[in-house]
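Only one chain is given next, in structure tokens, and it is the form predicted alone.
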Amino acid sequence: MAETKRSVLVVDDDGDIRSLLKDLLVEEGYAVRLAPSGADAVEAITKNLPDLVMMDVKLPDQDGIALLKQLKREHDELEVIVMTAFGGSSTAIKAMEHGAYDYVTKPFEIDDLLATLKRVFEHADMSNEVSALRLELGKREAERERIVGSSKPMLEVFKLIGKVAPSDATVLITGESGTGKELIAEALHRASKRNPHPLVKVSCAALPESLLETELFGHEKGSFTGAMTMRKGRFESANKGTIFLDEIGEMTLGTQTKLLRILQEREFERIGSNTPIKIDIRVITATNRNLVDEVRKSKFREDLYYRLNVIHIHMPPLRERKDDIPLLVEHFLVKFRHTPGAIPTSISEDALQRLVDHDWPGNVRELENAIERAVVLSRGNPITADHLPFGDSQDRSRLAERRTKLDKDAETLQERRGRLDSDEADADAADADAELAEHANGDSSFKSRVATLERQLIKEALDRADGNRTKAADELGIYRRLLYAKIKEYGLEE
């Protein structure tokens, strides 16, 4: 008996995307149906329920998230992958909230997309109770785009938040300073059932041990000099809610021992009292330290580490998600408007490129400060590179000298190309392009050589197709949108 093919319904108003996905999935052995709108998708699903729906979030007749909610309400077992060309934390989290199996952005990486489909069906085979991930995310998170990003690392963070938030599991958030660990803690609390109760934040690095213990556990009247009244600690104040312990790696071993008892027994005593106080809280911690190394150095309790690391969320540094910088810049330009109703300050392409090129050792916090400073200095005029806080005049002078040299090198290479006869033009032009790329990068890196080869392949495909981009994309085996982006990147528009 022949094996039944897995069925996939592709819902997208872009005919090219539908056609490309159909060809790809049929080649992989899937049975594929197509729908150009939400209404067509509902009709197709009513007639024959597919194993998987791949659905664009922007549909001509209705919102994709609304359609997702309807499909999951009527067919709880149906798996859905949401597709979009516009990434963002709200959309990603909302998609996972309403039961999407995964969330992918266009243009697709084919291997990643096929791997995602494989995971969907492996998950269905392994469990007879495949159900939607119904994540109770607060509406305020969708309305306030507080965590900005559409890069692959950030989409993974958003999806993990959506999965973890409804539980009471202890969460450890790691990442360098300025990556936004506190924002993750806030998002977890807002999306949890503890949202009506307080989120209490404590910086373990801001207080010495004696004051930190008083801050955390409170004290009885007369328990030490100056204790004139009884005082509740942060744990007691966070009862029924969430406590966020920032920079947990700075906590002393003595305080770590008391924290371990709270995690184990959910009770503590105020300083100066032997009466245990029962509490019902969720604990979220954060650190920029490597706690595994701290455990090896005997600076952090191993048993406490395992208690805290039930769920681990790592915030990537900004240098590893530079695709998010334009989105973050736009977000901060809106945030730092002179007045709430004012039009946000614009930014020049040169300034934006300098922001993208910067390494950002201070991460998102440094970027936020840079934009706020630039908005103030520009006084409502477009922000230029001169308004940015990094790169002094000496650096700019050296950069200008280097650019002048590169311009001269480019002119020399261009002259070489002009002297070539027609039979040797293409080969020598490729050499000249490669040499120019080496000058621009400062070295003959692997990446520059690959880019040179890629440019040449695209140029040859376009020549053979007489400039027809669809034919060239088919020959190269890539999506048309990706080809358009590469043509623009390599200056092949003409």
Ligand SMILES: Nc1ncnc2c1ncn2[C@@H]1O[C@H](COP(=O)(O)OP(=O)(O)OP(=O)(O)O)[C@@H](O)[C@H]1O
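Throughout, rigid core stands for the largest set of C-alpha atoms superposing within 1.5 Å between the two forms. Positions refer to the first chain, counted from 1. Bear in mind that the values here come from a model prediction, so they are computed numbers and not experimental data. What changes on going to the form predicted in complex with the named molecule:
With the core held fixed between the two forms, residue 21 has its Cα displaced by under 2 Å. Relative to the superposed core, residue 457 shifts its CA atom by 2 Å or more between the two forms.
Once you line up the core between the two forms, the Cα of residue 219 ends up 2 Å or more from where it was.
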Contents of the next structure:
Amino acid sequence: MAETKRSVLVVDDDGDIRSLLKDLLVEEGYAVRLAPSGADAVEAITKNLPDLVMMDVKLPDQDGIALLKQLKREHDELEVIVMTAFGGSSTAIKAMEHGAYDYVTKPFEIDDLLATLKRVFEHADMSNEVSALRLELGKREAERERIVGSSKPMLEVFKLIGKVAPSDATVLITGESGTGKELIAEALHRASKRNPHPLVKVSCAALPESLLETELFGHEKGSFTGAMTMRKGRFESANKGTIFLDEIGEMTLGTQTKLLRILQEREFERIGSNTPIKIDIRVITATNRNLVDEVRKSKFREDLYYRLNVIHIHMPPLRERKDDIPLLVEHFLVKFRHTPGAIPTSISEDALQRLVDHDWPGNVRELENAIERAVVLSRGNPITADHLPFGDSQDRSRLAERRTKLDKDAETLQERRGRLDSDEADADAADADAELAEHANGDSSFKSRVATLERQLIKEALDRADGNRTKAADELGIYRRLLYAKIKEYGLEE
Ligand SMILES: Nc1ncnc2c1ncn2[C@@H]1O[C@H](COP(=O)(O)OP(=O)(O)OP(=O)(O)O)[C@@H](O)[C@H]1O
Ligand SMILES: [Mg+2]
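Can you switch from the form predicted alone and show the form predicted in complex with the named molecule instead?
And the full complex, kicking off with our chain again.
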């Protein structure tokens, strides 16, 4: 039986980790060998090729990523799991790019780790051809720590970037405003072989339809009044590179049809021309809308949605990855230090705690702004809670917060209006309209009336859903989290 055992080589300079993993893996029926350094690992592997290597990225004699590269070069079929005590975007991305099977952070969740090991072997059984997970990527420019994050959801995002960046697959990035969607698009381009060529960004929300189309496709001289010269479009400028279509959810159906054709045929014509132009581009899109909903409402073409959503990267809101807040704060303190080279402003425990506790509806962008402002206000002294926007009630950011809430309320009303419209309850829709108009005027009694209405809507939805909150949130078209908060706010829990 002994020779059928799967063999694992554990490479770590920490004796405790080595013995912990050894006990665990032996108990699970693996044959285990140990190596305290890179050199020992190479020697052990030369003697006898294991089925799996689990290695720390920080080795006493060598950089773990360099060792990973060497191992994958010499033994393409060898599976490697990279372990680290510090989860940073660059190592996670690099590890996956250089063909690691997975990337795990210490301390381990034992069950997760064992499940990963199982998967490695199932995967190895399935095929020995080079899988998408083991990409030979060669000399890629290293992803520097530009995207900060070490939370679990962010590590998943980094791993996904490492896996998909090298391919030409179309990527759809979703997430609330300010979660870093544009940064992800940039990282994907940088980590791809298209990186010597341009990354062209176009916001589909910024321009009305006709201007957006000229912007994207270009036009011939004289194709419309005012077209004095030929102009290349952004697709042409992006040739061989990547085009990033931001806020794709705002694109009109007409333009969507044209985009679909480009994706299908990889060619298009300038406006006013019949000559097709071939292009070689990768398309990355982003939106903070729920495109599935837009498809359902016939505002977004379903066939286009499937074309764009080949790979989906979802950016979790900051409130769902609070572990990242201290790192982000540190990152922004460095970014906004007074003068280049100056020591970054420090921050009090209390202020940091407040930052961690805050809910960040504007996500990382809001945090970034808060830190920039605090750095200015504190004038080089340590930042305290007084320098934070949610410190005192006089503050402008308070107003901003209130505005976001009002916007959300308006959305609820819009939703309701949409439903009422479809129910042909015109009278009620007119009411909702009037309320929306009042909202726009900032009527002060507005808030309490919205609250009453909102409470009622939520209560009705909950009743219809027999108290099932997920169903109710779905029906209302709001996030479950928001519903929970509202239930609490209005004392609707029973
Ligand atoms: N993980 C991160 N690390 C460092 N900076 C970040 C991170 N995420 C976001 N930021 C910063 O926050 C700001 C907002 O990010 P970005 O513009 O990419 O968000 P977005 O999702 O595209 O937002 P929107 O939907 O509003 O366009 C930027 O200044 C960006 O540099
Ligand atoms: Mg953006």
